[in-house]
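Here you get one chain, nothing else, as C-alpha cells; it is the form predicted alone.
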Amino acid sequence: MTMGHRLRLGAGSAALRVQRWRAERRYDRRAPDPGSPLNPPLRSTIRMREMMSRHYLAGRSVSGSRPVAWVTSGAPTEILKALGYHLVYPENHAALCGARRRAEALSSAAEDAGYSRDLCSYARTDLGSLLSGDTPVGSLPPPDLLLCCTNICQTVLYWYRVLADHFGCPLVLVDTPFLYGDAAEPHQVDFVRRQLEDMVPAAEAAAGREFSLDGFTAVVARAKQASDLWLEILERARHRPSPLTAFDSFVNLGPIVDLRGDQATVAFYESLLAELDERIARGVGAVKDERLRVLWDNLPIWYRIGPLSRWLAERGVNVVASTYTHAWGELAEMMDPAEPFEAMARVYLHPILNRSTGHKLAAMRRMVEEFSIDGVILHSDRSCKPYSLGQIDQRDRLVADVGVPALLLEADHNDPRSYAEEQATTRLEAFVEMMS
C-alpha cells in the first residue's frame, strides 16, 4: 500500500468515526415520535454501518498489500481469513445496491449485455456493477482468488465462471452434495473435508503466504462465538413484545456474513445483545403496539424493508423471525475449533438451501411454536428459485396442519420491477385480517 493509499484510508476511517459519533449524538437527543408505530431503531445499527463502511473503504486500498478473494455467501471463508485475505461478498454488495435503490439500473446493464432477466437478481446486480463500474461503495478490489461453494445454489457456479473469465484469476470450487436426510452421511462429510484441505495450497499460492493451522483454529473459534451471539440475538425475539423485528436482523446481518471470524464482529454482537436485553428489561418492543407476530420465509425484499416494516407496524404486526437470518446462526453448534476441517465440512453441508423442502417446513413449524407465531409470510422470490421451491406446499401444510394463516407474497429480493405495490398491499391486508 502506497503512502497516498494509507493517507486516504486514514482520512476515510476518521471521517467514518466522526459520522458515527454525530449519528449517535443525534440518536441520543432525538425526541420520541408519538405518531410512529415503531419505537426508535436499534442504536447499535449505527455502529454496524460504520463497520461495513470501513470494510468497503479498506477494500478500495487493499490491492497490493493483502490478497483479495471474492466468495459466495456459503463459502468456507475461515480458511481464507487465516491466510489474511480481504473478502468481498458479491451477494452482500448486491443487497446493499438493492437497499439503496441501485439494483434496477445495474440489473438492466447486465441485461443489455445479454444476461437474462430470469437470472438471480444478485448475479445481475453484480455483473451490471462489474460492466458499468457503478457501485455505491466507490469501487471493489479485483480478486486474486474466487471461491465458490454450491451449497446455496448452482447459479453461483456459472456466475463465478463468468467472474473467473473476466478477471483471469483462479476459481476454487467446493462442491457440496445435497442432503435429503436429517444429517450428512460420513462419506459426505469426508468428501467435503478433503475439498477444504485441498483448497489450502491453491489459496496459499494466490496469497503468497503459508497457511497456519493455529490461525485457522483461532478464526473458527471467533466465527463460532459470533454465530452463537447472532443466534442469541435472534432468539430474544421470543419475548413479547419483541425488542427487535426481523427487518432489524436483516439490516444487522452484514457482519456475520462479511466479517465472520473477526474479533470486532464478536464485540459488535455482544453490544447489540446487551442493547436488546436492556430493552427487554424496560419492556420496550420494536413495535409499539405488538398484537400479531409473523414469521418471514426467504430473502428480504431489500428495496421495501422500511415501507413494509412501517406498514405492518401500523397494524400491530411484528415480523419477529426469519428462516433466512436464522440460517446464519443455527449451525454454530457444529463449529468445533478442536477439529476445524471436520467441523467446517459439516457446517457447510448443512445450510438450509442444501437441504430438503421438508427440512425447511419442519424448521418453520418449530419456529411457529417457539416464537408464538400468528401467521407466516412466504416471500415467493422470482429470482431465488432454490429458496422458493416447495413454498406452495409448505404454505398449504402450515395452514392445514399447523393452523396458522400463510401468505405467498410474490416479489424479488433485489429487482423492484417484480414487485406490484397494489397487488401486494391487497394481499397483505387480507392476510392481516385473517390473523386478527
Contents of the next structure:
Amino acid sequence: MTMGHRLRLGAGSAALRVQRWRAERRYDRRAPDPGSPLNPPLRSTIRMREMMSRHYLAGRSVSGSRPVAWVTSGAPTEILKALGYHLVYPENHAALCGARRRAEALSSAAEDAGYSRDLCSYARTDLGSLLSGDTPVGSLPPPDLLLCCTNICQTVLYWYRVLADHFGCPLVLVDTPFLYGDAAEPHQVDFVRRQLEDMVPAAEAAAGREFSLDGFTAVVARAKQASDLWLEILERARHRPSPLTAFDSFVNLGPIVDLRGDQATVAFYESLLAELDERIARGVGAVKDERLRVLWDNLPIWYRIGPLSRWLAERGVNVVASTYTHAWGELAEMMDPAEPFEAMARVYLHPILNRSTGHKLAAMRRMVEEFSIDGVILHSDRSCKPYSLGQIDQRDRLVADVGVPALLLEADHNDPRSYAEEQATTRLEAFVEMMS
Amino acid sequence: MTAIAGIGIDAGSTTCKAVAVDPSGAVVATALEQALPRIADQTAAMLDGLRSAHDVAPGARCVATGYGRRLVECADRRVTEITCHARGVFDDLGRAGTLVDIGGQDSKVIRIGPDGRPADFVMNDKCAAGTGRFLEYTAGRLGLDVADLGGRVAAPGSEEQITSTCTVFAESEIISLLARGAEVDAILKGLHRSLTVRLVAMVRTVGWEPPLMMSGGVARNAGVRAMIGEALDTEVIVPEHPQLTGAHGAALLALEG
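Here we have the form predicted alone; I need the corresponding form predicted in complex with its partner chain.
Every component of the complex follows; first up is the chain already shown.
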C-alpha cells in the first residue's frame, strides 16, 4: 500500500467514525414518532453500517497489500481468513445494490451483454456492475483467487467461471454433495474435508503466504462465537413482543456473512444482543402493537424491505423469524476449533439449501412452534430456484398438517421488474385478514 | 320499504357492483355497471343512486372491495375480495365449503371455514390464462360473443385439444386449428377445457371441501361449470347473481361495523 493509499484510507475511516457518532447522536436525540407503527430501529444498526462501509472502503485500497478473494455466501472462508485474505462477497454486494435500488439498471447492463433474464438477479446485478464499472461502493478490488462452493446453488459454478475468465485468476471449487437424508454420510464429510485440505496450497500460492493451522483454528473459534451469538440474537424473537423483526435481521446479516471470523464481528453481535436484552427488559417490541407473528421463508425482497416492514407493522404484524437468517446461526454447534477441517466440512455440507425440501419443512414446523407463529409467508423467489423448489408442497403441508395459514408470495430478491405491487398487496391483505 | 343498513361496493377490474342490505342482511337493492376509468366518480355516483332511491338508516356503513377499493372515498372500511367473497358465499350456503371465483382479470379459490372466514386461498399469478379475460380474448378471435360461449360448449360434440394455457399462445393454436379446418365449437370446448384444468389445479391446492360454489362473471358460463363439476366429481352451485357475491359479502361485513 502506498503512502497516498494509506492516507486516503485513514481519512475515509475517520470520516466513517464521525459519521457514526453523528448518526448515534441524532438517534439519541430523536423525538418519538407517534405516527410510526414501528418503534425506533435498533441503534446497533448504525454501528453495523459503519463496519460494512469500512470493509468496502478497505477494499478500495487493499490491492497490493493483502490478497483478495471473491467468494460465494456459503464458502468456507475461514481458511482464507487465516491467510489474511480480504474477502469480497458478490452476493452481498448485489444485495446492497438491490437495497439502494441500483439492481435494475445493473441487471439491464448484464442483459444487454447477453445474459438471460432468467439468470439469478444477484448474478445479473453483479455481472452488470463488473461490465459497467458502476457500483454504489466506489470500486471493488479485483480478486487474486475465486472460491466457489456449490452448497447454495449450481448457478454459482457458472457465475464464477465467468469471473475466472474475466479476471484470469485461479478458481477453487468446493463441491458439496446434496444431502437427501437427515445428515451427511461419513464419505460425504470425507469428500469435502479433502477438498478443504486441497484448497490450502492453491490459496497459499495466490496469497504468497504460508497457512498456519493455529491461525485457522483461531478464525474458526471466532466464527463459532459470532455464529452462536447470531443464533442467540435470532432466538430473542421468541419473546412477545419480539424486540426485533426479521427485517432487522436481514439488514444486520452483513457482518456474519462477510466478516465472520473477525473479532470485531463478535464484539458487534455482543452489543446487538445486549441492546435486544435491554429492549426485552423494558418490554419494548420492534412493532408497537404486535398482534400477529409471521415466519418468512426464502431471501428478503431487498428493494421492498422498508415499505413492507412498515406496511405489515401498520396491521400489527411482526415477521419475527426467517429460515434465511437462521442459516447463518443454526450450524454454529457443528463448528469445532479442535478439529477445524473435519468440522468445517460438516458445516459447509449442512446449509438449508444443500438439504432436502423435507428438511426445510421440518425446520419451518419447528420454527412455527418455537416462535409462536400465526402465519407463514413463503417468498417464491424467481431468482432463487433451489430455495423456492418445494415451496408449493411445503405451503400445503403447513396449512393441512400444522393448521397455520401460509401464503406463497411471488417476487424476486433483487429484480423489482418481477414484483407486482398490486398483486402482492392484495394477497398480503387477504392473508392478514385471514390471520386476524 | 326497509331502510339500508349496510352497503357493499365491489370495484372490480371489469365491472363495478353495489349491494345494499337491510339490518337483517336481506338484499334491498343492487347495481352493476361496466367499470369506468374514474373509479372514485363512478362509485360515488352508484352510491348516490342507491341513497336517492331508498331510505338509508342512520349510521349505515359502507365497505369497499375489489381492485379499486382504495378509491371508494365514502367507504368506512376496505376489505379484500377474498374475505368479502367468503362472507357472501357463506351467507348463501350457511356452511363451510369452497368457492371458485373467476373474475375479469384474476381467479381465486377460497376454502371457507366453519366461521365463514377464509381458511385458505389461492390466486392465479401473473397470468391471464385462468381468468375471464382468457375467454373474452379467445371468443373475440373466433368472432363470438362471450355470453354465447357456455351454451355452445355445453352442447354435445367433438373437442379439440388446446395444449397451451397461455392466452397469447392459445390464440396461435386457434389460428392453427382454424387453418386445419377444425370446427369452431370443438375449438371452444378445448379452450374451456384448458381453462378448467388450470382452475381445478388451484381448487386442489387449497385442499378443497364440498360443496363447491362458483361466483364471478364466468360462473354464468354453463360450459365451465359443467367441466369443473365433471373434473371434481361434484355438483357446482352458483348463486342467483354470481357477479354480486363480493359486493354482497362487503355489505354484510358493513353490518358488522
